[in-house]
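What follows is one chain in structure tokens, specifically the form predicted alone.
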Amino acid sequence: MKNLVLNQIPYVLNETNFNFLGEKYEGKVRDNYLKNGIRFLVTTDRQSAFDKVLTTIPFKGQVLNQMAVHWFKKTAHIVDNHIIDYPDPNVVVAKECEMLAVEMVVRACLAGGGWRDYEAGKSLSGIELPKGLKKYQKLPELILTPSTKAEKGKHDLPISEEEILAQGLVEKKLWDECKEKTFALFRLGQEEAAKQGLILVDTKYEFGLVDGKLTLADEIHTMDSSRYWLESSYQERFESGLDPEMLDKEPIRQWLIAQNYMGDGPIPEFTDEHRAEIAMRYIDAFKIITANDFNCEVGSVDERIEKNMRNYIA
């Protein structure tokens, strides 16, 4: 598999120009095309961290897209989602949603940006956690730490429930429904992850409205939107002050921080070997989390998508 990944590097999907799919909007990882009320989401191989696109990772787009589809199917009984179809390994055809202005971030453990804020003495979206907690510690209960949905090129910012309601970003009845669905989704994610010997540490959800009905959009429980740790080694490593064994993109963030990069200044160089190692981490995580094989082929992702999508809309 490693050689296959290395051979795919010349064919990574960095950008798309599928104008026949409609008007384009480019996110950090997904290219969106809107046509006649339908949204085509193309998950590229772009790798982001600290709100910046850093490099490309072979097969990453396929991994993320197929994992999101996997979880959308598993959670469809909890809340409607935006998926209509998935005609290509990197593409989802989706309902156009009127997106809410906040992201729902759920935390079961103290990690990542939550830990960095806690260590700096800050509240987490208005929540004051007990003193003396340690990095990677499991929290007494799940907490919701929403953030604003930033415009392109800007950082998402923490926001409290009180501020969301006071500013009228989401009205109270809808906010209560968002919270209910958010915790239900996360608890199901925890249960499914536990079956695979994993801890679902935290995640983010994005909701919108379709004909006035709450609808889950964007992605769900992928390695870019969530943290996963191996349960078997967690407690021993935590007590020894060691990092958990991670199946997400946190090691990339930590590598960047070690290079003194947190979103500003020159982007550190990602060698082809490093990019292949990251790809293997994504692929291995996909197989563990979903309990499915990952089937991929070397070749132009761009050409395959164009062929599949032209056939799809014909």
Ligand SMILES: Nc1ncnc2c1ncn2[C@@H]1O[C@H](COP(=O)(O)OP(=O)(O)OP(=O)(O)O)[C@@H](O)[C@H]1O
Contents of the next structure:
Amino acid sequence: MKNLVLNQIPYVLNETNFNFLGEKYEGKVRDNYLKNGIRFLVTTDRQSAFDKVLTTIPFKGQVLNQMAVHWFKKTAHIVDNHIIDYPDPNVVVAKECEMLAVEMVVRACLAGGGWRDYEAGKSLSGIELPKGLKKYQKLPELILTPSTKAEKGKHDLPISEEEILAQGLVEKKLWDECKEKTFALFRLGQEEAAKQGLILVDTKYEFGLVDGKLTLADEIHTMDSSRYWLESSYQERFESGLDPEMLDKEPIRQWLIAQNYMGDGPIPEFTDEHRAEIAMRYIDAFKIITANDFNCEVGSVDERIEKNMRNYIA
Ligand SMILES: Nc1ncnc2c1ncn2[C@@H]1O[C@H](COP(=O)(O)OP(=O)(O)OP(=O)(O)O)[C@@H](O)[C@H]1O
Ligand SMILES: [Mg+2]
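Swap state to the form predicted together with the ligand from the form predicted alone:
Once more the chain from above appears, this time first in line as the rest of the complex follows.
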């Protein structure tokens, strides 16, 4: 496996130029192409952390994209989603949605930005949690901590439900539907994760409207939008004050912090060996989370996508 992943390094997908798919919008990880109400989401191998693109990881785009597709399929009975087709392992063809102005963040445990705000004595999007909670603690119940959708390059900011309604960012009836779907999606995610011995810790959903109908867009339960921990060791480690075993981006963040990097200044160098290790962690996580095999073929991702997409739109 290690060799296979190392051999893929020269072929990583860092940049795309599929102008035949439409007008390009570049996110940190995905390149979006827009044409006639259709959005082609191409997930690249770019790795971001602290809101910066830092390196590329072989097969990461495929892992992320196929994980999103897996969850979109599993949740299609709960809410409509933007997927029309997935003609390539790295590509989703989606309906262009009119996006809501807020992102729906759900938390089952106290981690990441939620923990940082709690520790600093702040409320979480207006929610006052009980005093004395510890880092990584399971919360008494799921909480919704929405954030605004910031413009490109800016950080999203937490916003309370009250503010969302008072500012008319989402009207009440739609908001209630959105909230209900959000919790239903998360509960299903938790149940499915539990079957695989995992805790779905937190996640972020982005909804939009298609012909006035609430539609789940963007990505779902991927390792760029969610945290997953191993259930088996969670309690014991929590009680001993140890970090949970994590299947997400946290080990990368922690390595970066150890190199004195938190988003500013020169980017630490990722050796090929390190990139391959990260890739293997992503692939393992894919297999555990989806209970599916991961099909990795060494070769040019860029050329394969070009071929598949030219066929698709022909
Ligand atoms: N089906 C869709 N219709 C309309 N907009 C969508 C759809 N799916 C996702 N989007 C939006 O497309 C934009 C681009 O997404 P992407 O996640 O690739 O980049 P980004 O959010 O700018 O950067 P990053 O997520 O890397 O920080 C986001 O604002 C997302 O909300
Ligand atoms: Mg995004």
